[in-house]
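Just one chain follows, in the form predicted alone, and it is written as structure tokens.
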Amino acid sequence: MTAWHQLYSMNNQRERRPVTRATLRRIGGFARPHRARLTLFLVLSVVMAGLAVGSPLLAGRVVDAIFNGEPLSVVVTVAALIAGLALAEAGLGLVNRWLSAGLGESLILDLRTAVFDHVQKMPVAFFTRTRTGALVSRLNNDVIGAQRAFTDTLSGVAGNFVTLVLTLIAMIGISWQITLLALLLLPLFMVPARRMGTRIARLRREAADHNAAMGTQMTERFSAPGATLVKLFGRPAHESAEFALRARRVRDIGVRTAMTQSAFVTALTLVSALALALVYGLGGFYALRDQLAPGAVVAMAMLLTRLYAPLTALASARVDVMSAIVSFERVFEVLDLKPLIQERPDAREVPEGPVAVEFDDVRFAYPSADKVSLASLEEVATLDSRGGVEVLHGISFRAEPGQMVALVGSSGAGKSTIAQLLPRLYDVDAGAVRLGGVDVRDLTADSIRDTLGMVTQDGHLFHETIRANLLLARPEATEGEVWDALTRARLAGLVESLPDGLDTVVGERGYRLSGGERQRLTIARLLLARPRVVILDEATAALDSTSEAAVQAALGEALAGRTAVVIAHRLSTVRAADLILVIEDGRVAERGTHAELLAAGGRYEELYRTQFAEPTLSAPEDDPVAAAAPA
């Protein structure tokens, strides 16, 4: 149920907006840089255009100068010039189908490098609640789609104007009579032609909406834990009915958009043949009456059909303009999402030398979702309306340079939303993040980047090379530093035995290694990074004791010399602090040093002799992250 809920609620989870005029003029901006080519583009369009009108008007002549019995050279040179225009249609077409692909691959480079740079600066709520593959199909769909409106619609408009007009123009000449008859059937073309754009637009939204759900699916189910969520659990039958119901829609609507579209074209197929063979009876009665001359009557029927074909592609063209209309209307949904987290145009650098860590009364609530996400994108008929709850109340504390604060406590009482705010993943709602001495919000968002290093729980690679993992921190490192950084790490040796070194690719999320050499090559990074911040968010909480103690000898390197901000579970890591804070609930419980918050009797008492009630979870004799800490 849960799912035939989502297969239908989304796609009545906004009404189709207007094409406005705004929109148009956003359209036009992305076709502006490529204006040049594009006017020579519909120039070269309508010159093939008038050309397609040439070559029935010839054939005409030709029958006129065979029936009349006149010299062989006039058939000659007809037929040459007839010639001569098919040679120049093809050599105009191809030159046209140049510059039809340059506008659009130029336009699909445009869009996908506005959406991937906007979706960049997205902060992260948007990413925790956006369904990736409905945001990629939005950089491949819906971008195609848009771009379709450039190099086939507008060209085919143009041209197929030109074609209607001049072919009406030689029809009339020829014959006002029967050029009116063929005309009186126009009406079954027109109508037909506004139905069926609005439903074949619906239907194509629809099939969209409906990819864009499987390809969240296969992205989410095809990836390491994924896949192994799937297994653990058993329930590939599940999974498997439900890719199958999105993918049995999508047939469904194609289906319908296929007979949909191909009854439209069949009956105006069938209006053409009528409408010829009307050219055929009446011009052939005008020409045994000797009102018509034989060739005229072949000019119009040829003519007829240069009129009709315009005529079919100017009624599809409303279907192919609505299509890119719909494509055009989800990107810019995107583009128009604001991010929250936006630089000040006179942010500054982060002060030179050690740096300060400062919480000042900061109070936060994470964002609702419609300040950061869209209904489209989550895959939803409507937002989640929860959000705007303050939890972090009054926080306020100090690191001096060097010095290692480390916080602790109950799981979800705020550890971790203290240590995001830091490198500005998200904002204060009240109070103030200070680097150096100054906001965070008047820093750019370089120098925090270049100024803080963090090494989370799951210590996240890209499914690349463990040189390109660790470059992603300093691009322009030297072979030396790399080994360096991977020596402090304590896996240099692990490196240098795999066949291809520093080329050896980690696969996704780094599952090829294990999770305590995943979590070094992390503490890697962060070394050649040379931050003169360090944020750890529970680096060894996932890990044996064996990984745990090679860890947090690499962590020993990481925070020597170094401003801290430890989150950690296990509080033999953080005994020699230079200040401990207690988070519950939101709020600092309490503060002091270890001695000082075991003297205390408090929650931190209370914590400390649960876990080392328990053997497996003894402190350590020597702890290398305890040792980096200064005393």
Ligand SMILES: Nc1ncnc2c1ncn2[C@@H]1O[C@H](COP(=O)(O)OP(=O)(O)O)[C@@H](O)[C@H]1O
Contents of the next structure:
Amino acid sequence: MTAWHQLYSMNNQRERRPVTRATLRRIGGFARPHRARLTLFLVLSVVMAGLAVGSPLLAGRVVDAIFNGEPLSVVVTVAALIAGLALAEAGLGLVNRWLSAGLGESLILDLRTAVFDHVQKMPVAFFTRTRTGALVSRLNNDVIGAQRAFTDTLSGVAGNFVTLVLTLIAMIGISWQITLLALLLLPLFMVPARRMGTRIARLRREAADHNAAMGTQMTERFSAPGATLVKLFGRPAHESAEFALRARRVRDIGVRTAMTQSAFVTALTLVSALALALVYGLGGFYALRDQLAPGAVVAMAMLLTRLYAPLTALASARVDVMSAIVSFERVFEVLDLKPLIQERPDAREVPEGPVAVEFDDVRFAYPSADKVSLASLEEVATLDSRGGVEVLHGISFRAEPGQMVALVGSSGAGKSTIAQLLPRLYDVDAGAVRLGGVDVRDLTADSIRDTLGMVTQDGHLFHETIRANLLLARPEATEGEVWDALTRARLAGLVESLPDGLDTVVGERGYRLSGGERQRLTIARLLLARPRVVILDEATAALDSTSEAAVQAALGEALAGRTAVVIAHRLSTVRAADLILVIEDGRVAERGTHAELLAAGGRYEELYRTQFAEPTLSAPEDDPVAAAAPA
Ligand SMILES: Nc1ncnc2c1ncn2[C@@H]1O[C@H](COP(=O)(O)OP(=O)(O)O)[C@@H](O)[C@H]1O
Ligand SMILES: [Mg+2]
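Given the form predicted alone above, what does the protein look like in the form predicted together with the named molecule?
Expanding to the full complex; the earlier chain stays at the top.
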């Protein structure tokens, strides 16, 4: 089995699904707001199809007038009518295009905003699983594919059907014998036409899948961290080969589609030319025997050339409609994902004043893949439905307003998980997390955001200016407040020295700043937001020792007077905490103050000797975090 055969069969696994009535109804739902325009559009398409039959008949009339030696005025009148028809067709064509463009673009707008809004509501768990490239492709390619159903296919089917019926009626009216013979040639190409249509649709879909996969590969590899990883550990040759394999397949598909289409058009041209010869021959024969007017022969010939185009279009309409519906389904699939975490309709605000933080016998397992994600967005065949193993087994603690609770413990114990439950990035399975005495599930997302501020190990920055990244936390902050936050984060000097100052664009994930600078910027953001509760998840773990001191000082500012949950790897922070929890395997193994825990001589004492024994931090009285914390 060659590599592309593998790709190919993988792509085909998730293809065939019956179109349900519900899907069609839903598509109708998206059309409903535009139904006035849609109706007008369809009516116009039908009128235009009717007009198209008119000019061949009029042309025949002119020929007859010439043969019968009718007065000039008749010829001129009919010629003027033909001109009028042409003008009307052109005018209506423009109006119709305007209508269909408006419809199509509005539909794209509706679908795009719906998908964007919905994806934004998805929980963090969704984004940890989904491949960005695949999601972006949904927003772009599939939305456009769905739009095509509305404009091209819909007008095509309606207009072509009417053209076909009217043309046939006119032809049969002139000579049913010739019509019948001309139609006998049809099956010659209708059968292969259908088959070719199906084949083209399948090729197109495969190309779309490859394009999405290439998009994914590019978005992942061509980000600063991705590119760095490939340079350090990756196999560039392998990456190139994989990309080239898909790109080559897309090329082959492109050539094959073009050839199939042109074979199709050539066959069509040939068949209609043959049919035309038949009309002229047979029509001429009847005309010579005076059984048919010469004008009728001309009209027949002209009508015939207009017969095959709609026939072809209708032959492939089924395939077009099917592929458009597939696009709709791929969009609906995303819209149907229920956000695991939703705000209650009667959600309330975090109570005013100082806020206590409370964990009450919290049990938690990360949600299984099938609850939060889509197989096609992860690019796997089926999703894991096994429930995640429980990570937290009954965590209880309470940080009184203004207190600092420190979490310590070995890596993988569940500290970050505890931190993520507080801003409700995930929901607990049992027990409750409370802010100011209220279960976070009863609070509005906005008020949680306003109350909590979090700094994590990998402080993320958007690819925007420093100002924009800071104002994210509080858009209404003044210039003075921004500089104040920067000063307190020990970052003002650096920003002043940049040529563009606050308007310097930092790379995606802050790649143009050093780790320490990026961290201090996220701390400045926290200071600007002035949250009542601060969560620090190893906020200084990734720093070198020179920037460490500056960041520690900035953190001291951030913590002063606030309720804080701090995941610490530094003795200085831990010593200053009002309460220390030692987390082991998702449980609180020990709790108490530094002195109490040391005296107890348990796990904490062990950690103290191994993890915290850093000679540089033996002078806690110099430590700003310690100094800022309430005694
Ligand atoms: N997004 C996730 N999905 C599934 N399991 C996770 C996820 N994040 C962490 N875990 C698991 O949860 C456990 C606790 O992790 P974490 O809270 O990050 O530990 P800590 O911060 O104490 O090092 C680990 O076993 C880890 O593998
Ligand atoms: Mg962690």
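Numbering follows the first chain given and starts at 1. Heads up, when I say rigid core I mean the largest set of C-alphas that superpose within 1.5 Å between the two forms. Computed from a predicted model, the values in this text were never measured in an experiment.
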{"property": "Flag for F264, CA shift 2 Å or larger between the two forms after aligning core", "result": "yes"}
{"property": "Yes/no, L276 Cα shift of 2 Å or more between the two forms with rigid core fixed", "result": "yes"}
{"property": "Core-aligned C-alpha movement of P71 between the two forms reaching 2 Å", "result": "yes"}
